[in-house]
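Just the one chain here, the form predicted on its own, laid out as structure tokens.
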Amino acid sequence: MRYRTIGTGEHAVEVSTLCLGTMYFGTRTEEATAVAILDRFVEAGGTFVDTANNYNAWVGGNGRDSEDVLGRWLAARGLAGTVRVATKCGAAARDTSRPLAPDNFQGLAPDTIKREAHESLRHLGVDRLDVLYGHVDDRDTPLAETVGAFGELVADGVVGSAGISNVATWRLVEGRDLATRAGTAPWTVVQQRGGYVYPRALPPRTDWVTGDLLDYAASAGVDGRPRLAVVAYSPLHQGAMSRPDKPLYAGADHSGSRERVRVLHEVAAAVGATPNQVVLAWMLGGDVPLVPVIGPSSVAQLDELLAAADLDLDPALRARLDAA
């Protein structure tokens, strides 16, 4: 396993370059299997796990099922404070009697952020959230209020690094600038959907890793522009990178993506690796390295993905992937 630094200043921490997503832990992935995956991840050197306060609410869970599984596992293994945990707030149901949908999200008002952060501490059984993301940008709440609430949690030691997810690049930039001008901790981690394929240009989508976002991240890490780590979820499109029977989604199902997948399979054959491993290695080895969130449902799937952490692509093959 390899590692990189996220956060800035005294709040900077080292994390594994692969982040383990735990979305279905406690529901679709039963707890015994989840624990086996977590144990294997740590055994392989993994130190970064990802959850949220609304996961599984759409498949019969209570929303915090994966936080609870993680909390019990951290306590049983004595790993609180060693394994870095990222969770999210803002996209749980505001009205639990209604279906979870964007028009029923809690949003990112200051009181909501602070309340949900402390609830996550309780469910995870930890003293600090290493990363807390705003799960989905909330344009109905003044951005300065949202940013200020995250900054207060960092100042109080409740959160190590503040982050935002599913956000337009201009909103991310504006939020970070507001925090800097106010003298409070800015967002230093952003999590977007991303991988080797891209969505159609229209309609505009604000939840994907884009060239503009990567360009901005490359310019960070200097005075007045704190470091920014880019985390990418759903990098393997739920198996569609390796299985032709699985569809691309979220706007990515078009001829350009299908051509990239074809080239991906050719490169994987040339390398002697699986398409999934090549996708992750491509993401890890870019000019702006991404932190992929992997979501295995078995130890066997995890072992395949772990091999990508140490896979370096030949420059000529990488250029071929880039050009497709």
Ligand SMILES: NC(=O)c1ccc[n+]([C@@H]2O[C@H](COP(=O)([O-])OP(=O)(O)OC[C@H]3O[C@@H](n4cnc5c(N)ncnc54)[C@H](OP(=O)(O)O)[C@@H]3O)[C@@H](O)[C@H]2O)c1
Second form
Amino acid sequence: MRYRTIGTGEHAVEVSTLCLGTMYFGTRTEEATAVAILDRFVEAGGTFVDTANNYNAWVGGNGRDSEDVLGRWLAARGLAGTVRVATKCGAAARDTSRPLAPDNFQGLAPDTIKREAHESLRHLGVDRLDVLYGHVDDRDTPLAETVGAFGELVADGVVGSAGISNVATWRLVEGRDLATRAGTAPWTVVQQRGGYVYPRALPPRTDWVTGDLLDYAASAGVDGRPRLAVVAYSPLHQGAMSRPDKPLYAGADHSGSRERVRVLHEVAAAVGATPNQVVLAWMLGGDVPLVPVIGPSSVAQLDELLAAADLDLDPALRARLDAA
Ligand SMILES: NC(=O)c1ccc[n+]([C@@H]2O[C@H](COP(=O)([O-])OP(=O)(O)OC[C@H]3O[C@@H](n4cnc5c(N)ncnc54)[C@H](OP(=O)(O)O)[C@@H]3O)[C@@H](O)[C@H]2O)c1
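Now that we've seen the form predicted on its own, could you pull up the form predicted in complex with this ligand?
Everything in the complex follows now, all chains and molecules, and the chain you saw is the first one.
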């Protein structure tokens, strides 16, 4: 396993370059399997896990199932404060009697962010959230109020690093500028959907790792711009890179993606690795290294993915992947 630093100044922490997603822990992935996955991840050197305050309300859970499984596991293993936990708020149901949908998200008003942060501390059984993301951007709340609330939580020591997910690059930039000018801690982590394939250009989407986001991240960390870590969720397209039973989704099912998957398989054969491992190695080794959030549902799947952490791609093969 390899490690990298996220956050800035006194809030900087080292995390494993692979982050373990726990979206279905306690719902689709029963607790015993979830615990076995967590144990194996830590045994392999993993130190960064990802959850949210709504995992997983759309597959029959109460929305705190994943945080609760993590909380029990951290306590049982004595790993609270050692394993770094990222959680999210803002996309749980505002009205719990109605279905979870964007028009029923709780949003990112300051009171909501602060209340949900403290609830997450309680469910996880930790003193501090290493990362707290806004799960989805909220354009109905003034941005200065949202970033102000995240900054206060960092100043109070409740949150290590503030972040935002599913956000347009211009909103990320504006939010970070607002926070910096107000003298409060800015978002230093962004989490977007990302992997080796891209969505169609139209309709435009604001939830992916895009070229302009990577360009902005490359410019951060110097000249007064705070450092920015780019975390990428659903890196394997839920299995679509390697499994015929898993279709490409989220607008990514087009001829360009199919060509990329074909080249990916050729490169994997040349390297003697699996397509999933090559995807992760490609993400980890880019000019702006990404932190992939992997979502294995078994220890066997995890074991395959862990091997990618130490896989370095030959520059010629990397160039071939880039060019496809
Ligand atoms: N910020 C956000 O809005 C957001 C959104 C989505 C996810 N996330 C985070 O990202 C994490 C990962 O997301 P994801 O589950 O969509 O990731 P993913 O890695 O793209 O998909 C996970 C699925 O891929 C299949 N898979 C994984 N490893 C495999 C392997 N080695 N071989 C074959 N199939 C494999 C499994 O499908 P089967 O279980 O069917 O076998 C697994 O459930 C989540 O847990 C969550 O923490 C964040």
